[in-house]
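So this first bit is one chain, no partners, the form predicted alone, shown in structure tokens.
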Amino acid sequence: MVETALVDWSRLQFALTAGYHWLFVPLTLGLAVIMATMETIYVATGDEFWKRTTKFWMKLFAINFAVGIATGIILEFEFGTNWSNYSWFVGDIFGAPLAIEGIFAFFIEATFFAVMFFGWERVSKRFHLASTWLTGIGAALSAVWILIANSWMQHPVGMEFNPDTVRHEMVDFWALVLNPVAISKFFHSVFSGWMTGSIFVIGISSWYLLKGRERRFALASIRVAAIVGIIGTIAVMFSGDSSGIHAAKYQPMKLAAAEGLEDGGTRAPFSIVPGVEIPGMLSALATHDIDGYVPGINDILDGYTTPDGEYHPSAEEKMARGKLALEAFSDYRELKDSDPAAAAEARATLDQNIEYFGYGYIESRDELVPPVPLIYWAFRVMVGLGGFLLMLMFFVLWAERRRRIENMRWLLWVALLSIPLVYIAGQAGWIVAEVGRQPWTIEGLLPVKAAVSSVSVAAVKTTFWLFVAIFTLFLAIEIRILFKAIKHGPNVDND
């Protein structure tokens, strides 16, 4: 088996890589739908301030793609890199996914981008508005895309597993894209674009504001961008709800852990904070009836049947299922060209046992546990800064529309500084999601032990520290061209 410094550096470097990705993308989605609102109220009205609104917003836009497409590329460079047995034993599955998205990303992308930012004298004002929505559209399928893949890693559909090429394979193409994991993922992460967005925009118009410029762009950016902020939370709200169901009828371990939920049972607690919960009110979320069952961490470890008879094995049985698929397979690869009939016994130990050939890696019980107090708080982060983001973006619509906000310097300090957190809230729900499904790489099926590459701990250490210098330039020199084209301003006004 790998030693654990590779494993624990190579998730590092990759969690870096993604976290670093993710500071760019939601913005590019939540920018797109603002700034081609703002075209097609130029379009329908005419009103030239609108166009240079647009055109201010647009060019933000360009600097934060340009950066995004750099580190994603990264990201997916790291999978032959660092997961090279990832890559071997899923490939055939997660590679269509990603070169779709490539297509989406490279093709539809690219090209109307390219009318979007450099066409506005060049082609009609309606095909130009065309441009800049297909170009949000393009961005959003581009994400659907990357999503399909890691939702098929936390809950693996349409594929069957060959011994012969020693590769899972997909069987159904359509299975993997209507996975219902990444319907509910790509719903939330592309609305929790449009609150990023929202906010970065309202923050930036309340600076503006505080500066007493541009009065009439700021107040109209900050119209817009509310609206659109309090339509994609309130999506984000109903998406996050039916992740919640798929995560405790798919990854029971990763709903119990951000719970902190040790014993389960019916009616069981949602946690405010540890010591104030409210009953009954985690089997409502989690099923849908207060009376639903919800297991906890040590259900799951020990073993557990639910109400209507359904039983699920403990760890242990698990693990020695997975082993016993891990011989099977063994004993298949060396007698099949020797032994054939034997080789067709093994082959159907195999397939009885396959659904648990994942827990053969597992060595403990206590892997299976992730870390507890991290997706436990990194949860309530999440949902209490963005319960905090929407109130915000009500009370600042709230009072601009009643014509109150200049006079609230508070309040536009407040807008300001919420720009970092609505990256923290992103940031801390892409933790419950990928730390909250440890130790699986695939759910169930890889550990991410057996998924990484046979390189040295030195060379990833390495790199990592490479990535860190490298994207931290990105990220300065994004930030510092930001605040040079925000400090210029987009003299739309001088009111």
Given for the second form:
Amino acid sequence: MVETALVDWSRLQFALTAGYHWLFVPLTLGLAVIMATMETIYVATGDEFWKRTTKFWMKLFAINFAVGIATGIILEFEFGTNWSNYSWFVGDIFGAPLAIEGIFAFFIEATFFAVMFFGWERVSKRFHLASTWLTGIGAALSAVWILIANSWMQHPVGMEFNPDTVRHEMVDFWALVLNPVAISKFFHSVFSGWMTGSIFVIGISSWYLLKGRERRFALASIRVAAIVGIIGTIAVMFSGDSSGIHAAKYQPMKLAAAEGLEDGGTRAPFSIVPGVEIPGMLSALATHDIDGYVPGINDILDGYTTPDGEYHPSAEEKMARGKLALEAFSDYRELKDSDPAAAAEARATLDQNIEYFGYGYIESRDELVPPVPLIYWAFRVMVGLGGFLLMLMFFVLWAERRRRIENMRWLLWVALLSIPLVYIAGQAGWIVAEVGRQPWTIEGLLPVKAAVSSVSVAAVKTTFWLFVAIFTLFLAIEIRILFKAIKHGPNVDND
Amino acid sequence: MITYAFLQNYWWFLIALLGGLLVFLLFVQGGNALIFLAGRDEAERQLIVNSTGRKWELTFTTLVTFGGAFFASFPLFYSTSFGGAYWVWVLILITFVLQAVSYEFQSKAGNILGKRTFRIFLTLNGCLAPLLIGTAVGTFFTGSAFIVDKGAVGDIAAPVISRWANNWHGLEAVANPFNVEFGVMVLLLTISLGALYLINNIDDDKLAAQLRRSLLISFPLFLVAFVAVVAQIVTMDGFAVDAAGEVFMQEGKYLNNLVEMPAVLTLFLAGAVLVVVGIAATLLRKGFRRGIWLAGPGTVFAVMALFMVVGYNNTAYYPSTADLASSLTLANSSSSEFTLRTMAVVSLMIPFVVAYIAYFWRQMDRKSLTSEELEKGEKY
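Output the structure of the form predicted in complex with its partner chain; the preceding block shows the form predicted alone.
Next comes the full complex, this chain leading.
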């Protein structure tokens, strides 16, 4: 029996690493665009002010960049160390984007980061500018490939199960790359990074204005950041909308859990908070049709037929077919050398039920429901904060253009205090995406309990606490160094 | 004709190439091992940190890409070794994590732990990473204790494909002296490479003299370890695979492989000679600073040859001592033909990537690093 504790600690460790990684990555994605824009202005105008401005944000970028890399390497290898079964069972598909990410994206980041940071006096102005943009592009390209991999876990496509090698094998690379879930997820994640970078820059600049310091620098930074942030947030809204459509289509349980929707139907209401609902709104969001059908948790467990006649079996039916598939798989393996005819029959049964293979490991229907309150609230926090931050950016940009921002001290305070909010929104988003997928590692194919490595609970606990200690220490150091650097101010190039 | 077997061999070639490049680039770690040994004062230590600090991300990225490529091409290794030899890989990763932040944090105000601690982290990674990676690669020759049972997926209660056969989870590798010697050899090689790189990259006479002196120690010790390891490789029994895919022990298997694959033997000898010539020339000729450009490629060649010795010519590259039949071969652990073929197309981009890295490397290193530059420009 795979121990529940092992699965839980392994999940916790992965969540910890991913959560920390996502504290550092969005700032990298967003700040890269902001400082590259600033450097472009410098190269276009030749105004040294913009060079100093760029260099200051670049310094903060570098402090943050290193911790993102450190947490990222653990994440990559944890697929092997803690999800060993997964690594074989779907490695034929999942490994490819990870390798491509290394070859195409990471080397761009690594090479041009060094040129960007140390090359001011070693390469030409234009060359340097190109390097700054390429560092940002490299970061975005890294996101492309890891998100293709992640999206495949949400909506597996382009593969076939091979009982001889006991794994899913890739049959269509482009289906993997052009997975609709991947496309929305890429824009949603990368542009949420723009939001993070923007709020970070606006917040810090506001602090300078509150202190009456670095006036020109702060106002110029706010202008650039607010524009980048508004573009980013609007893109986040649109990609979020299509993510909702995809969840409805491919992961209805995730959607039902995120809405706390027990019983679905047509004209499903959207719950703003418990007790406050907008009729028909969920149908409109999930299907772009106010009369669209959205199944609730109970519908999915009990089985349902959509108005257009598509039948979705009940949990018990799926579990029974999953068991059939698993038995047929074992029979096939046993008989393939001794009795080809019986093996062929087992193979046929397997193929008929392969869609529900993962359900064979599920023991009770309750396992199929992810933790509703966590996802429900995470979703509301994400959307609520996203809406608030968009309004803030518009307001800040307006106030800056009208030259009023310096006198609106409350607005400067709100902007400064909003820095943690953008991080909370990002974390909440990943909670919806990843906790919402439970109990699956790969939606419908492989539950977490069949994906985990066979190591002792004690070993995973040890590494978990070790990582907690290391990451938390690094986060504390990073924040402290950032504070010092910000206090020191942008006027000085080196320290 | 591009067959499945050809693709498996091609991908093993790429793994060997990435492995070779990785060990070469571990000169960053080797250089960091010398921060306190060769760097006598703050100025010298700062030069060393800033010199390796402009290359560390390449090494780090090569490690990540090596992992990603191994995952994509031979996923059963990824799942068996990482999930099984858990502690070894976790330790290696932790030292790299410490390294990743140490450059950026070490000289910054407010770094809590102080400059010295972060430099100790760099030194720790500089010593432990090559040692542990080397020890892990040693098990490619001596084997590890694991059992692979793909059919277990059908067992609802315990669907575990790869299982480690002891509770040491990789730490037991140090019980075999060969593995440790292999690790020590890699460590001494990377320290020598580190010294060569720093001599080439930094313009500082005093520091260069100290680095040359460090070579006087690391190089002879490396030679001893190298001879000891090679002597064992050519005499030990190896894990051979017959036509039916059965793994069995064969006397002098790795020597046979070298003899039966003269190209690999040539590559290995050429690599070894380049390493020795690169270091010896640096020691013998006072003004000679290009040793890294001989010993570096030499390292790439020699490491590639060793990967080929364990992977090619019907050999199990990741053998199991607990169950010979579980041993990983190129044929039984690779990705599907479709994936290998797709990734082979992707791999055609590798020369382009190497070319732009080399180009920017040259652009950035046209001038050697000096203390004056560190005073004026950006630095760690």
